[in-house]
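Next up: just one chain, as structure tokens, the form predicted on its own.
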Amino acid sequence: MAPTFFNNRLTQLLHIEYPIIQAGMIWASGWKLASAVSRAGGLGILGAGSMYPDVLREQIRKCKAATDRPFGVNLPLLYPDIEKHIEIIIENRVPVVITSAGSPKTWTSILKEKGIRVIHVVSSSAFAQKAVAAGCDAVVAEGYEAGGHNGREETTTMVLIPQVVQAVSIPVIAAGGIATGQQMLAALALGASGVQIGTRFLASDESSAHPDFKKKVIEAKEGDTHLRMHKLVPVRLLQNEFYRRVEEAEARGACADELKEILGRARAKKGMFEGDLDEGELEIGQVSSLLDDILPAETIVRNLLHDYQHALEALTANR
């Protein structure tokens, strides 16, 4: 049974039981992931910023066949076809939207006067108040240890929770480094009422990542992962022949453009979806060395839940 704690401001908002949220990971958060992590009792996001329009549609009916609980959308806000995704989300009633990647100003009150919830992602306290002036009902606040795209700030998880919890009135959902109950229970110490987990959800039975990028991603060891491309947006990435070229184009101090012809095009589709752990874009967070196993959705979400339960009875007994 779930702690009577998890009856919060974030789950009573959003209508789940837990105030769990899967990541909306490009090439990984498909219908059957999403479904399952919703069918667990958390939220289930369809990761929107790999998917043409009528590929969402799909995915959204697809997911609405498999569940009848709530789920989202993760908007990055400066993909190409965004009013496309935008009409296709409302068309088919998505009763969430987590935006990112851009101002959540131009999209934030058309979603909501169609009732839809508007969460979106942050890396400082200054973007989250933003956030809020844009009328957005909650904020991801995401660390520096997260995998994939990251802010500029690099301000680590356990100090970024509670400056935008501190800075901000609405839901504060911490997300980068969290993948264990123990993790969880920090996240909400800190004042966050829940988490958004990527990595963990990443290496599932239900996710679209290539077999062979979810083996490598739990083969991870500690140091493993670094931020790269400073000078286009910073992405948290494995290392690998692609990450190397980088590395060494960036230590000789290359340009933005020289950056931008060697990442090319769909480089993380060809590592993350196609599994090419050699020229691929291998995106995934610093938790990945925590990680040894690839297990169904659910039992991710029943661990959570036990380990957050142990690790809170374990506090009370050691006082």
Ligand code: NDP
The other form holds:
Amino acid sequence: MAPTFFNNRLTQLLHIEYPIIQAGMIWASGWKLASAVSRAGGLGILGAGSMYPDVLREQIRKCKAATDRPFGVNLPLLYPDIEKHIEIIIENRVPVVITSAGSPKTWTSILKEKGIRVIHVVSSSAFAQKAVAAGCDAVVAEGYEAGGHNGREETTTMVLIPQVVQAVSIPVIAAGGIATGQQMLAALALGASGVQIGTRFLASDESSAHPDFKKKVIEAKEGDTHLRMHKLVPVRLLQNEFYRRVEEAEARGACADELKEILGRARAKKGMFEGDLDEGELEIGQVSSLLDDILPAETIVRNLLHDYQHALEALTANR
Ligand code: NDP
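Having seen the form predicted on its own, could you now give me the structure of the form predicted in complex with the named molecule?
Then the entire complex follows, led off by the chain already shown.
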């Protein structure tokens, strides 16, 4: 049975049933995934980092048509068309925005004036305090296990969450290495008010990632993902031909410019959306090694809640 006691600060803030936020992953998080997660009682998120402004507008429209429940947009602040995206988000009254990869100072107050909830992604308690100073409503604290862009501090979720919880008084959403109800329980035990889940939702029926990439994700084994591109932005990647070229270049001390040249343009799209598993950039979390199936998003939410409840009962029974 689904737990009934998720009436906490985060569910109240976001008007959702369960404190489960789907990460707004580039090339994987369109309206089908976001609306399915929101319909299941979590918060679905559109990944705007891979959307041109017109695409974002259309995705918001479709998401609204597919659910009357709240959903959000993830906006990497280094996105080239950020002003247009902000305008579209405001015009279309998107209820929640999750910002990442930049200073929360620039846009938070503008979005909040329009009644939009703003959550910022951080990788340290110092950044969490900056998000509070900028007026954010909550933070996503994302640990080292996470896929894609990663913090330079390399702090694991287990260590990061209690420190961020201690440093700020706004709700903390734990991210990085969370795909099961047991892991969700652990995150809440560390003081988080909710969880943000990426990799598990990427391997869903509704995710727009290429089917071959989804298959590669569920076949991943322990140790198959690592951080690369340390001199640019550290990114957690699955190993493939492209990864090995970067690894070789980094081992001989390649500078940022050489890494940029190897990366080229649109490599994330090539791997994750077009399914070029050799030459594409395959961003995914460590937790991929725990997954062995591609499921409907609603089943993922139900399983999380079921396993959370079981784990909680097992702990209580063993006391
Ligand atoms: P690149 O510069 O290599 O390529 C740009 C890609 O983004 C292209 O595939 C392009 O699509 C697409 N795109 C969408 N909107 C625009 C736009 N307004 N202008 C230019 N290109 C656009 O970037 P990446 O693929 O590495 O990253 C794209 C975005 O995703 C960035 O905003 C980045 O911050 C974010 N990102 C976030 C990550 C995370 O973990 N949160 C991880 C990696 C990236 P097309 O090929 O069709 O032109």
